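Only one chain is shown below, in structure tokens, and it's the form predicted alone.
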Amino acid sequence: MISNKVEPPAGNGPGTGLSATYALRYFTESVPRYEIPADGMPAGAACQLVHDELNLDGNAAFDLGTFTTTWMEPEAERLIVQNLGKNFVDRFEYPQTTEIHQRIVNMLGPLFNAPDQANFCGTATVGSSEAILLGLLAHKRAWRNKHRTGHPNIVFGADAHICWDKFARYFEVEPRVVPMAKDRFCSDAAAVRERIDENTICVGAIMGTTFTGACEPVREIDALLAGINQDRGWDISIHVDAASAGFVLPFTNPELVWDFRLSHVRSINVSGHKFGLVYPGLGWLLFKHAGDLPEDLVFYVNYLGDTMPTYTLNFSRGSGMVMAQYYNLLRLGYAGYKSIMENCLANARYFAGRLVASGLFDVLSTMELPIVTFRFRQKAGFTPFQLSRKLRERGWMLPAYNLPPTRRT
């Protein structure tokens, strides 16, 4: 119980009295919902009111569909709190924060097999959505710098995150979306070949798709582009959306080639707040070569004490999550991340096996990542939405959704 020392009611004489939080008038009188209250209230009462309201939310630890981190060690949480007030963009006032940010970029480059540590570049973002928007914007500007006429287009699968569609609409690029088919859940080289032309700014390849968690065949798409670019004189590259896979595959399957080892993969995004094990929101965007980020997209500002480059869609935000990422990289190391991701995969595969053994479900996941997507067999006798509602009665949150119309069965 939170208690607060407050002034006693009028007529009770001078001095202070001790009143339990739930006995205060703020818990017996209405508090405005959509207006700033005329008077304030004790800190404990405000905290308890907000806390009680949030009890209506689900428990994040029981969310079976979340991709974001729901727990961090107390030491990491202390670092987050200590750095919430540091404006990440203010590099002049917080030079060591800038140094740590650059250290993380230098760690992630080799993780994705960047060819030259001195030449690749990258930046932290609020999440993978911002990273994708910025990465694709760089591809569009690079295309525009070579093509003064024509209308740009971009090729990606219907399995991509909604931020890919947002990019196309916000930045006026024609989306050429590869639909799902009954025998194909994601994009492939043959579908890409049908949609690219000289005005394609890049091809999107998803490692850990939104609908099923599958990984697209980046190596096959790269081979396709290598041949077409050489034959036709085009320069179509690949942006890999590794929001989910970027902190998994380098540790669990380092032999799988999907990253900067491929000649046409020019940019990669990854979510620190997914399997990077950091609270929301944190993403990372890396370019294979510094030249893959057109210089005319970088802004140089000097009103915070010194001239500094910036390539972001937003400006001010706290530095806490960047420090949390650095903490994890130091705390866990390669061996720690490998152990956690292998354990996650083992749990996912065990769960998938139990679903299949029940005879009620078909597992759609390829199990390259610790993501389990399943559908009901005809004899189940109930729908995914009914199961989701039933689990919610016990506090568990299970996402139920339809695949795009071309793939519903």
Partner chain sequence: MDAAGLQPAADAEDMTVMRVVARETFSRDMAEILAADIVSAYRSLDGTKSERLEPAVSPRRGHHAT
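Switching forms now, from the form predicted alone to the form predicted in complex with the partner chain, please provide the structure.
Only a single chain is listed, so you will not see partners or other molecules.
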């Protein structure tokens, strides 16, 4: 979030400070809003002040549009609080935290069907965005290590999350975006074919788009690349953005082939804080082969007199969310995740059915994931933005938004 400088209003009238009403109990003067107060205040007062201000925020339990977790078990919360102050990057000080991270990566490799003989590797990230930036950066570097000249490009659908555009802009890779068709809300192999060439660092495939929850045809894209790489002597691979699906499909539909079983899928990201059921602040990036992560991108930190490889954009972070992920994996097991995901899917399908039955809405989601995207069946004298605002009266937070641009006709 970028916050701008605020010019303080002149004088000391209203608007210049936080004027709390607990006159006698806590405050006799207002507290400056945009300056560090000259003196502090009692802990209880500060806590009450911040707490009361935040009452203006929506209630997270009613936030139905978000993908991220808004509730965890009290036991998980206890572990999170206990580990907030442990810097995740201090391997020497917290060797057991490092060990637990390693266990989780080892649970996720097989969850995404890394072949037995594959020497996979992976890392925790702040979320799927960091995981995607790092994953694509590895593809870019691998491409550069083979091509001394040429300008790199990357192919993904207009349905991709904004972090894909962010990668293209921040890391100076030309984005070749597959537009959406009127009734197809994801990329397809034929459209990918038109856009790849010898300078394509990789093709993106999304399992569970942010817009409709659609799953892209990774299998077809994999088959396309198998043919073309062989014909042309290229080495284009796939990064799968499984931010949402990564913690759903392995439980609800393990037969669906979208992951490391496909030979060109070389890296996958998933959000721990979405269907991984952990609070915001956790993503995962996995490489099928340790060799897919170019060695010159890896940095080393001290670890019990040894060195430990790291691959992150930031350095310090708390360990709480990683521990919360471990807690969930132990607590729920495969069966627990499976029953929660099946329940989410059943509720999503039920809800979608109710919307369709009303005759007022069309559901655009294919419902492979518990994501229900819908639009008005007929033109109305008001917009979904107005409906969204109206629903807010009851407390529901339901975002309205525009789908990505379509192909020019």
